[in-house]
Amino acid sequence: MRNKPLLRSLVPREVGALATGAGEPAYRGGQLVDWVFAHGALAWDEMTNLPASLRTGLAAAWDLSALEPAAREVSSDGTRKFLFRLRDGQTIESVIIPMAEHATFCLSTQVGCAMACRFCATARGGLIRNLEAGEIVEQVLRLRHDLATDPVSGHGDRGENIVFMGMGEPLDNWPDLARSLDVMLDPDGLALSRRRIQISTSGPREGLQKLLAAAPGVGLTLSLGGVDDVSRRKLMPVPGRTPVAEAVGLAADYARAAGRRATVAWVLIAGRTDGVDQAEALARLMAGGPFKVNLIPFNALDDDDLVRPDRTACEAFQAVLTAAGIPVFIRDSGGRDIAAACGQLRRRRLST
């Protein structure tokens, strides 16, 4: 049995649009709308100001949701991992880290990921499917139920920034992802701001060349893996086929359109990533453009041999970009005690 489509996988003119093409006023459209985003109803019958006929007839022909919970792990530092089961019964992943004033939502875009990162453990399963943009937007008002069920102390109340970051290669999922921000930043929709919202991306060219043709005005994070075509693509071999130069050339292009740096991830590793020969050669490759860059002690796999460098040698390549005038930041993985790197609880569910 197919499923029916997913209601949150339209934008919130065409939401409201189901209710008036029913034959009810433009104020129902109004009110179906805001239980679909703004309040973010799971099930039809918290939709308490709808006629039941309009309800009826919308469940028969469509599905509210499409996310149920599948497990959840809270960190001792604050953070919460989420795996969420889909109507296929594939299984993905989101996350909430706390921060000094609000919360981070890492969303996830496809199930699984085709770009073999060496350093990512969702790339150990290969590539099962896209995520539709109804799928990507639920995890949003999942996250933010989880929040309002139990709140963190002492993250404030600024809202939440969205990160995807999670599972997939987002631009490789480039209509659903173009979809899902329209919903989010729709004012009748999630209405979130352009400001609070970040693409990381491993640098595909078509999908850079994509996002930076639609020019949401979204944060961009570009990871590299590599300051040369050779060494990058040891590490990331599907996203090394874009030359380094050419993903950083597209990542300044979107950065300058945007009116906003973007951010370069260097994944540090032990013997790897993490020389001073290398940190020299990333300050020459990001000397004058509009780029800030976030450095990321790698989040150790269990399966495999890669190594988490110690804190001085994290430190010393920081100061290398710091003394070239790049803005350059140590982000440190949180959850590390309940498996929060990208990939790792599903993997784990996976194999029990």
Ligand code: SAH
Contents of the next structure:
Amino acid sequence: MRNKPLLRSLVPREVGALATGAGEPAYRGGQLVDWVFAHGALAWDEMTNLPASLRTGLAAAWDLSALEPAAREVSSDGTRKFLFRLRDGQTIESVIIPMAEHATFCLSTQVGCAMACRFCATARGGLIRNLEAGEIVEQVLRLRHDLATDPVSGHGDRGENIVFMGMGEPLDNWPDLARSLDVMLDPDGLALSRRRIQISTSGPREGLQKLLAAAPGVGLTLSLGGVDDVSRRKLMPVPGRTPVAEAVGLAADYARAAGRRATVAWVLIAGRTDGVDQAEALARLMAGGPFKVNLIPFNALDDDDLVRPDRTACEAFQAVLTAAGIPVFIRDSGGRDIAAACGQLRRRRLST
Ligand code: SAH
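Form predicted alone done, so how does the form predicted together with this ligand look?
Below, the chain from earlier opens the complete complex, with every other chain and molecule after it.
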């Protein structure tokens, strides 16, 4: 059977208009919007205060859900990793990282990825397709439901942070990313603050330009992995086509316009990206700019000779940036025991 269009690929105003378009009074539109976004309904029969005729009519024309849970793993550090099966049988990953006051939700924007980064598990299978806005939005609702049914002890209820650090290159799927942001930021949608959302990108030029023009005000993380064009291209062949200076310049323009620092993510790989000389070059590149730096020690893949540096090397790298006055943090990814780094769970499932 062919899929129907996905209801949550619409923005709240459009969803509300479906009820009024079916001849219902305006307040029915508001009730429908509440079910779809605030409650995150996954079945039509949850919408108990709507007339059955309206529900049946909508169900004949629209799909309410596009994600089916296919796997859920919980790490000893509390990180929860999900594999979702999409309507076409493809799979994507999402992650919950519980923190003291809030949870961080890590979302996918594509099935696979075309960037071919050497250190990334998602890159191995190439790009399969873009996610639809509704498939991006539904990840948030599924993760919210998971936390509601199985709360994390010691974890506060201050809402969630959203990071687009799952599978895919978000800025290569701009129209659907932008639409999902509209839904997330809309008070009638997911009602999230722009301060709680981070787009992480390898920095393709066209994508950065579209982001700059749209100015959504959300946070930006630029994954760098090399200070000069030659070394960056070795690790990140596709993003490396945009010169480092240009990607960094566009990120700085965006940060200034948004009024918040951009983050530079730097994956630390032993003997490749962890040298003190590179830390010094990175410090020069960041000097005076609206940046902070997150250092991510490499999460080893199963088929590769790349190696994670030891803690001393990570701290030596950090010290160089600190001495240069640049805010810098070491971000060890959660859930190492459940293969929670980008694309690792899906990869394991596909190969077993
Ligand atoms: N394509 C986007 C978002 C997905 S990758 C981007 O490049 O930002 C999210 C982050 O995970 C990036 O900073 C990337 O450098 C990092 N990453 C990917 N694989 C990793 C691995 N095996 N170990 C450590 N960090 C990794």
